[in-house]
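There is one chain below, alone, in C-alpha cells, taken in the form predicted on its own.
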Amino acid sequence: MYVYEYMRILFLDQSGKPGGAELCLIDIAKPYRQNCLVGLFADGSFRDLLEKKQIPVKILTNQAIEVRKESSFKQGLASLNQLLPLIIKVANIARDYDLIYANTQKALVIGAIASFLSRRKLVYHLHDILSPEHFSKTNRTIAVALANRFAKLIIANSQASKNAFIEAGGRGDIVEVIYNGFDSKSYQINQVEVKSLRQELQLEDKFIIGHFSRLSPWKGQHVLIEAIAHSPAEVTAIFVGDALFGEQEYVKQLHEQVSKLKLENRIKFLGFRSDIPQLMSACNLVAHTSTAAEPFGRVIVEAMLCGKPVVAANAGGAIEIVEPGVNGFLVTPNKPQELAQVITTCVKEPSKTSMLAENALCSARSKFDVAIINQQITQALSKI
C-alpha cells in the first residue's frame, strides 16, 4: 500500500479553463503536489490556478483537439493522426510516474493508450453522465471501451454517473463512487462584505435568486427567467457565467426573453466572476435548473456551504445531494411554473427556508468535506 505523499501521479486534463472537473482536480492533486504533474491539453486560466496552489503543471500541446462530445466515428478517426504525437509524449512522461490519472474524457483517450505504451496503471475520474443528451453514441462507445480495457479504477462523482456508465456497457466492478470535495472555510463570508455586495448590485431590498453556471440551453437559464415572471415582484435574479463553445446564440435568446417578459429591472447578467462564494452569500436562494441530468451539481453544494437554500432540478446527481423538505427543494426539470411556486414559498415562508438552509449547511459539511473525500481517494488509489 502506498502512502499518498510518495505516490507519483501524472494527472491529465483537456481544459485550459476551470470548470467543475478542473476545480475538483485542484483539490485532488494538492496532497500529491511534491510528487505529481498536471498535464494539460490547452493553456489558460486553469494553469494559473494550479500554479497558485503550487501544483506542478505542464502544457502538453497547444493544438486544439478537434473531437467534440457530438463527434461521429469518422471524425474521431480523422483526429487520430493529430493525437498520436500527444499520446507518445504522455507515454514518455508517464514512465517517471506510478500511475496516470485521466480527469476528463479526452484525457481518458490519450491516457488509456499512453498507459498501455508506458505500462503504467490508469485511473479514470468520471465527471460526466454518459447519456445521449450529453454525448454522441461514438463518444460513449469509445469512452466505455477504453475505460473497460485499460482502467484499473474508475472514480465516479455520483451514483448517477456510475449508473449511466454501466448502462452504456461499462464494468461496474471497477467503479467507485466518490463525491467532489469542498473546503468549507472558503465559503464562510463576512456579512459586512455581503451587505456591501448587495449594495453594489443595487439589490439591497430585493429577494435575490442566484444562478451559477455557463450560459447554455441545457443549464436552463430560460427556465428561471420564465419562473421569475410568475414570482412576487420583489424577486430578482442574477446570472453568473457566460457562454462557451459557440453558444452565443442562446445568450441572445435569453436577452430577448427578458425583454419580451419585461423583466429588465429584475434580471442581471454578471458574466464570469471569481467571487462566487461572496455572490452566493448575497443571495436569498440559489437555483439549479438543468434540463438534462447533471452528473453531480457542484453549485448545489457550494450554495449549501454558504448557508443558502437551494432549489434544484430533480434529476441526476442533484437527488443525491438535496433531500426535499429537509435541506432544500427539488423541482421537475423544465417546469418554470413549479419553480415559481417554490420561489414564492421561499419569499412568504422565510423561517422555513432558513431552517432548510441550516440543515443544508450541516449536511454539506459532513458529506462533502475535502479532507474526508481526499482520504477516500487515497484509499481507493492504494488498492489498485
Ligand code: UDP
Contents of the next structure:
Amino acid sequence: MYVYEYMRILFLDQSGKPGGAELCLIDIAKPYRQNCLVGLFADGSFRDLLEKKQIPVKILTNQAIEVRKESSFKQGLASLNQLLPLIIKVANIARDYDLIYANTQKALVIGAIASFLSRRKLVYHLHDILSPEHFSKTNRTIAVALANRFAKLIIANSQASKNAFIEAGGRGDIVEVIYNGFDSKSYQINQVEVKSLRQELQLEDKFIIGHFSRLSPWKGQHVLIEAIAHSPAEVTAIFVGDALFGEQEYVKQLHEQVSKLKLENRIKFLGFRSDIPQLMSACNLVAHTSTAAEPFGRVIVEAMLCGKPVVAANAGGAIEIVEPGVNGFLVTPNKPQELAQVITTCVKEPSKTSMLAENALCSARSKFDVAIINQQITQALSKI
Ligand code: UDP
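Return the form predicted together with this ligand of this protein as a structure block, the form predicted on its own having already been given.
Okay, now the whole complex, with that chain kicking things off.
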C-alpha cells in the first residue's frame, strides 16, 4: 500500500479526448494522485474527467502533433523539430518525478527522449496492436526502437498486443501483460433506471443491440448495420460514440448505408455518451464488430459487467475475454451474415443467452477487477 505514497509518476498521454487508453489511464493514475501528474499533449474533455477524480493534470502543449498513424519516415523526422520544445519541457518536469509513464505512442516518442535527458525510468503502456493493419512501417519501427532502447517495462493490454510487439521486433523480456481493470459496482444499474432509459429511447418493445465505440472504419459499425438488415424485424441498434479522430467521411458513409438499406427506423446514432453502463444495461445484446484485431476491447468487458450477452469479432484481445459458448459469442470479423445468425439466435433463444450473460458477469468480475489490476501494476512498477 505504501508504494502509492512514495512513487511519483509523470503520466503522459497525447489525447485530449477520452478513448479507451485514456479511460484506462484514469483508473491507473487514481491511486497515485497525491504524487502524480498527467501531462497531456492536447486539451479536451479527458482533462475534465481527470479533474473530476482529483488527478492532477496539465496541458503541456496546445500545438497539434502532426504525426499520423500512417506517417512516412520523412514526415516523422520533420515533426521531430516541432517536438523539441515539448521534449525539453517534459524532461524538465520529469526531474520532479521518479518515472515517466507513456500511455500512447506519441507520448512514448516524447517520453523516451525526455527520460534519457532527465535520467528517469520509462514505462510504456502499450494499448495498440503494432501490426500493418493499424500502423505504417515507419511508426512501428520508431515505436519498437524507442521502447526497446529506453523502456524499463512495457505493460501490454493483452497477449495479442504483446505478440504483435514482439513480431514487430520488440523485446519480449520487458513486456508484462496486464489487462484493463474495471470497478464492477459502476456497472450495476437498477431496473427502474433501465426501464426509463428504454422509454426515453422509444425502444421499450424492441430487441436492442448496442454498439459502443468511436465511429471509425476499423471499428466496423457498417458490419452491424448490414447485419441488422438480415435480422428479425424487432431488432434495432443504437450506436454510441463519436468520430473522435476526424473520421467524418466514415460517418457520412454510415448514414448513407442506413438510408440505402431503409433502416432509418431501426438504427439510432446517439453520439458520445458518459452513461455507458446505463445504456448497456438497456440493451438486449452488445455487439463488438472490429474488422481489424482489437488490442483489448474495453466495451466487451463492460457489457459483461452489465450482465449482457456479448457478440465480439474473433481476433486480438477479444479472444482473451470471450470464451465462445461459455460466456459469449465470437464471430468472424467483417461477416455480417454470420453476425445476423447470432443475433437471430439471441432473439429466439433468450434463456440460452441469459445463461451466457450470467457466466460473463462472473468471469469479468474475477478477471478484470480494478483493485487486483492496480495491484499488478504497482507490483510491476516497484520491480523496475
Ligand atoms: N465510450 C464512452 N462513450 C462513448 C463510446 C465509448 O465512454 O460514447 C468508452 C467505452 O465505454 C470504452 C471506451 O470508450 O470504455 C472504448 O474503449 P475500447 O477498448 O472499446 O476501444 P478504444 O477506444 O480503446 O479503441
